[in-house]
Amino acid sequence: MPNRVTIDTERTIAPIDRNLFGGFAEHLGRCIYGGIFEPGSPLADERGLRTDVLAALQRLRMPVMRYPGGNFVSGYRWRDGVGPLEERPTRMELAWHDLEPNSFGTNEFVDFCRALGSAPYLAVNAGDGDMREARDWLEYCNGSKDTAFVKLRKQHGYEAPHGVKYWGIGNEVDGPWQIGFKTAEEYARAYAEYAKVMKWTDPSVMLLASAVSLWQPSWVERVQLLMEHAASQIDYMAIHWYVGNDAKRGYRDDDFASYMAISEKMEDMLSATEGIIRAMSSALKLEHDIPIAVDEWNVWYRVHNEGKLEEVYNLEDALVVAMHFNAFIRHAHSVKMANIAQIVNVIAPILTRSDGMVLQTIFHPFEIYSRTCGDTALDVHWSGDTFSTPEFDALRVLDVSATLDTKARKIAVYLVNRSESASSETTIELGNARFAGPVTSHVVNGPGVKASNTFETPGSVGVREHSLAATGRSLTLMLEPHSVTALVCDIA
């Protein structure tokens, strides 16, 4: 059955926030030390930043970067990571059972963000920390008056305020694994008080509430109580999830079709979160919207060894990463930030060693979406071939989203062919426009769904670009099996 994708540029969903393409760096394994930061390496600059990693990350165009955790932040003391290196203490770190030298901290992170072109997003310790520590950190970073913390920042070599806009209050406080786990009521009250003093310190900051990471029935109560206690002080409702092709995370073990059906779980989590926020906003007569930040997400299921977590991704994982971006685009009215976890070595699109790095399979869809995404999400209709799994019947083989660049009059159509073996004949129809020249096709694919990029085989999965002739309102093409295709074209 031919697949048909119909696009009307007047059927829009919402503006797309560039923060959908955010990143996350945690003090875990080799993400910071040996990943971002490796003083003494021939590949590092004078600040100790790996220049090869910086160059690769710049390709991803990440507008926002979350730090320093993650579970790590729930035992973190920010004062340990500022000031002269020889005075910074080494601490036993309980989240990942490691030693933390604190040679990379707040100012090094801000320098890294500036080099990358990303806005820093700091998460404060709401585990074994307190609100005074959080507001002091905010004053150190953003203060301009002649206070003790501003003087301290200047003493450390930073005359101008850092201007950190985004601040998360805690991390995964709903998880029993977290230092300082809190019940729904405990966190809602804590959030309200943290938010109050942080907004008093700097009214311009945007605050993220740590709403859901453990998707059990009580998550609804968590969102509800947060809004009851502090709706006026919540700028984003933050949620986390990880997915995988395994039974441990509640899916069928190593079943390609079921793995491709994970799109339904993502849709469910986003739609349900939107629903409870909307219901509570109506009940509270809230005057501002509360968007969603999926500020930790990725594929993660193979490695669970503490302190390492260096997942080697394959092609099917790249398809799932692409489906995440399709979901975020389709929910652009509510999802205004997303941060892939993480950026280097630890469940990341980049793996390093002392003499170089490799771009993992998931790097490629991230780069394509980030580079080609327009400013407006389009409400696309598509139909065609279907597949079924033990959990779902008649799911569409194609997973689709589309965007419009309103100024350049350019559309981008994103298509994930979830068939393991069959090409998909697909027709793109423009309902109220026509193609104004050739279409550029970007295809992510490899020899099979288990193909991986490693130091030995760095190019197994890559991107091919070619031009397709297109006139009028319709274009028909064949989508390769197990592929991600982005079609970018001018329209008239």
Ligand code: AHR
Second form
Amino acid sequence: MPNRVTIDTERTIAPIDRNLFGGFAEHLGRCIYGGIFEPGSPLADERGLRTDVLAALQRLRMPVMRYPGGNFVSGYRWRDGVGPLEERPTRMELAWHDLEPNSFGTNEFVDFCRALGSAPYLAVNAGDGDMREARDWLEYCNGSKDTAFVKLRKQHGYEAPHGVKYWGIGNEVDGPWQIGFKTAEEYARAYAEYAKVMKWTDPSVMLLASAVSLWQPSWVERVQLLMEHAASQIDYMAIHWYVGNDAKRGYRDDDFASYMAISEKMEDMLSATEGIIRAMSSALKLEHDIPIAVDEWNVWYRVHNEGKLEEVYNLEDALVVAMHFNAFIRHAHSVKMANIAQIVNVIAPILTRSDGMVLQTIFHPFEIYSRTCGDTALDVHWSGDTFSTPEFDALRVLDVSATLDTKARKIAVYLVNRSESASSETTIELGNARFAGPVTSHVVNGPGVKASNTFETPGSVGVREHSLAATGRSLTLMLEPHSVTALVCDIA
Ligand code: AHR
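The form predicted together with this ligand, contrasted with the form predicted alone above:
Let's see the whole complex now, leading with the same chain.
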């Protein structure tokens, strides 16, 4: 059956927040040390930042970067990571059972963000930390009055405030694995108190509540209680998820169709979260919107490489990353931030060695979406071939989203062909516009769904670009099996 995608540039969903293309760096494995920071390496600059990694990350155009964890933050003392290097203590790190030398901390992170062009987003310790520590950290970073913490920052070489706008209160506090795990009631109360003193310290900050990472029935009560206790102090409701081609965590199942159907789970988690926020906002007569921040998401198999959590991704994982962006674009009315976890080595689009790095398969869809995404999400209608899995019936083979660049009058149409073996003949129809010139097609693909990029085969999965002639209102093309295609074109 031919596939048909209908686009009307006046049928919009919402403005797209660029923060959908955010990142996350944690003190975990080789993300910081040996990833972004490697003093003494011939590849590092005078600050110790790996220049090859910086250049690759710049291609991803991440507008916001979350730090320092993750589970790590629930045992972190920010003061250990500022000031003269020789005075910084090495600590036992209990979240990941490692040693933390603290040679990279707040100021190094802010420098890294400036080099990248990302806004820093700090998560505070709501595990074994307290609100005093959180508020002091905020004052150290953002304060401009003549206080002890501001003097300390200046002594450390940072005269001007860092102006950190985004602050998360805790991380995955709903998980028993977390240092300082909290019941729904405990976190809702703690959130309200942290938020109060943090907003008093700097009223301009945006606060993120750590709502859901454990998708068990109690998540509904967590969001509800948070809203009851603190709705007026919540700027974002943060949720996390990780997915994989695995029925059980930790190994690949090779059930390609079920893996491709993960889009339904993402839809479900987003729609359900939207629903409960909306229901509670209405009940509480809340005067501001609470958007969703998916501030950790990715494919994750929990593979250990010499004791470090490092994944080698394949093409099917890249399709799933593209489907995440399609879901975020389709939910642009509610999802206003998303942070891929993480950026280097640990669950990441980039893998390093001391002498170089490799771009993983998932790097490519991220780069294309981030580079070509417009400012407005379009409400696309599409129909065509279907597939079924033990769990779902008649899912569309294509997974689609589209955006409009309102100033440049450009549309970008993103199509994931979830067939492992068949090309999909697809017609794009513009309802109220016509193509005004050739269409640039960016295709992510490789020899098969298990193809990976490694140091030995760095270009196995890559991007090809071509130009397609298009006139009038419709364009028909063949979408390759197991591929992501981004069509970018001027319209009139
Ligand atoms: O990103 C890796 C870990 O996944 C984070 O530390 C934690 O928040 C989540 O469980």
